[in-house]
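Let's start with one chain on its own, the form predicted on its own, as structure tokens.
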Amino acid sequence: MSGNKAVVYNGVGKVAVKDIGYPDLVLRDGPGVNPLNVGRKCEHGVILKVVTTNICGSDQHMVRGRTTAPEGLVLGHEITGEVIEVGRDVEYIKKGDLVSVPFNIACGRCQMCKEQKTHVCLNVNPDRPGSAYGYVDMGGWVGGQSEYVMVPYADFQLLKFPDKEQAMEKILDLTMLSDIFPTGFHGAYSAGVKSGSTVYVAGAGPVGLAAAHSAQLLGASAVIVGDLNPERLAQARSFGCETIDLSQHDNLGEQIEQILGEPVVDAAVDCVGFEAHGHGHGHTEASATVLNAIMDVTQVGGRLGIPGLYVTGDPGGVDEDAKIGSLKIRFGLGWAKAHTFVTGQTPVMKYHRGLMKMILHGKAQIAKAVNATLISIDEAPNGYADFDKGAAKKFVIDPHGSVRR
């Protein structure tokens, strides 16, 4: 085989479907790979036939120009697929397996992956802890938004499920366990979310509608998202969210007040990260909006999640603390609280697994919340700019036409 259909950035507002080569068990150099990962063996990895790929957030800021991502970078870390071929080191995933690939990239072997925080790998970015396929100064591997992708570390990382014909039949449930449904997961329970507790969720986006879900699966009695975007909040209330049109209000807890009959919840997920706007007519940008107003609302004690993204290089940030990530925000007021506060990347292998067995057995209805779209390769230009314009929608691609209509 030679071609491999890719989506790429192409420049700020820019993607295009490209071919950029068939894979092999090396990461070779190409634009955003750091130079000490160029010629990195990876006969622990396999080759994978892409049968669904999504796109997230997480792109579009790149797209949108607020990261230094290099034009030319190939998108995309939310990938399930077939094994089409086997490293020589790769000892338990086989060829014809179907399985999920957590967007955090984990070796398996340093001291953070035996503690289960594959989310901060100590081997696989040699700039810093931590990588994700397709994404700025996560150590240059190559993106799955393609018809192909290699994926190193397979025994370690991978989550095979275990009937190939009932999988494609809960396929667009089943790929979001790649990054959204964990993610959204860990958010509510990493913000303590239990039985009866209520939670408030900032953003409607896929993220937060996923947040939303996994907070009912967890028990919450009040689901409350608040969003700038009247149709992704429509979304949310089409499985039982109460919401907040925070383009209309800019008090957050007298809406909270007008639904609990109390203007504070047990725990609170930000969901919108490093691109928030303040709340009320007329908003703008403001970084720190969305922290400042969770702390605000959350009750002493409490706990927030923050699986939104914030980044240490931002070039189109409001000022020019918010360009290297240096935000106001009023971190006396969650001393003051004994608020947790609980951030970065989520540990995705924590959560894979049990979160498939709810897919599987008809407890999660993932692909509902999140509005799941199928797209095809050549459409994911549009699915882009569809959902730059606040499409209530998770855009999955299909680059081979595997999944049934």
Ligand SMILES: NC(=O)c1ccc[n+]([C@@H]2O[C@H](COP(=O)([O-])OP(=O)(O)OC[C@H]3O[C@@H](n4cnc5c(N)ncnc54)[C@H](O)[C@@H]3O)[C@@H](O)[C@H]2O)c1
Given for the second form:
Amino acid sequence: MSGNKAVVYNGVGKVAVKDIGYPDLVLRDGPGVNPLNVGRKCEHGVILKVVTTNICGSDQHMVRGRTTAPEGLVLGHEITGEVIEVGRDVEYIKKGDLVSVPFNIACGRCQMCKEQKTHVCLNVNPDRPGSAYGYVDMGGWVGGQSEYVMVPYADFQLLKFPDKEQAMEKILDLTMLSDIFPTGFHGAYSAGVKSGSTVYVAGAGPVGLAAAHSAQLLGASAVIVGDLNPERLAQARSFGCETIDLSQHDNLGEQIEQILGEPVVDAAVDCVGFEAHGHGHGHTEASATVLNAIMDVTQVGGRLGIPGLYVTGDPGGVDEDAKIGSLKIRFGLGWAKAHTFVTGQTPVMKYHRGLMKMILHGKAQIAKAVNATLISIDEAPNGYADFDKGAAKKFVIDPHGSVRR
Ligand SMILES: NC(=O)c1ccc[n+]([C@@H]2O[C@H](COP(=O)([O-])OP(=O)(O)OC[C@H]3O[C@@H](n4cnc5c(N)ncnc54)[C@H](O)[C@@H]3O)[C@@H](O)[C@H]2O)c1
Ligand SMILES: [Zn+2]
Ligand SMILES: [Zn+2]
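Next up, the form predicted together with this ligand. The previous block was the form predicted on its own.
And the full complex, kicking off with our chain again.
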């Protein structure tokens, strides 16, 4: 085996499918690989034949040129696959296992990993704590929108599906365990959603839809999703959410009042991030919009789940402040309301096993909620373009054509 087709960032607005060569159990030099990570041996790792790998809004930040991602970076952090090779130091994961890969790479040996904070592992990224496959400033671990990928720390990280045949039946749901289902769930859970909660979810992209479905699973009495994209709002309504079209209305509190009879919710989740637009007609980018809006509408003493991504450097930022990720947030309001803010990458491993069981027992319908849509790896550039235009779909790449259509 020598070839390995992969989806590669090819400059602003462009991705291409290229052969990157079959991986081995070492992190080799390449675009975006931190020099301190070059040559890193991964006998604790495995090679996966990728079964599904999803396109994410996080990838789009890079492809839109809103990060310092270098050209040639191999994309893809949402990976599900079959183990076809195991490293010398892997004890329990076996060839043939079908597994979900948490998008956060974590060693399982550092203080943070021992405290279940696998999203800020101290040993995998020389730039800063925390890492991910195929992502800028994350150490250079090669992305998995490819036919084959190397996954380190396999025994610690991989979630093995108990029954391969059953898993392939539900693969479009299970593929969401590598990121967006845990991320949406973490957003809702860390916002304190419980039985009876009223919840506002900003953003009806895949993460917002996953947060909305998670809020339902956690027992919310009403879930309201806001976006500026009518097609995505219709998708949210398809599984029982209330919606607000923010391209038509600039006062979120008033809209919430029309639905709930009061302009406040118990919990709110930001599933938009730094590329947020302002509310109302003629809206343009205004990065602090969602953070300010959720402080405004969340009950005093409430919690704000913030999975939406905020960056420390944004070459496409609208002004000098935005270029260093400095936003105009009305923090005094959050302070006065005694809000709790929960930010950062999602610690996927905290949630993925429980959510897998909810899928396998038919309790969660995440593929339906996010409108999972299968494409081939050659269709990935079109998938990126459609997703960028706001398609109400979560694109799932099937690099080997192994999923039943
Ligand atoms: N924390 C994590 O670990 C984690 C994991 C996955 C994704 N993310 C981040 O979550 C965010 C959402 O991901 P996605 O894949 O759904 O992205 P997406 O780009 O598909 O969705 C974002 C949606 O927000 C909408 N939007 C823009 N401004 C808005 C506003 N003011 N109010 C409400 N909606 C608004 C857009 O129209 C779009 O539909 C991204 O920033 C992504 O990077 C974070
Ligand atoms: Zn993702
Ligand atoms: Zn660690």
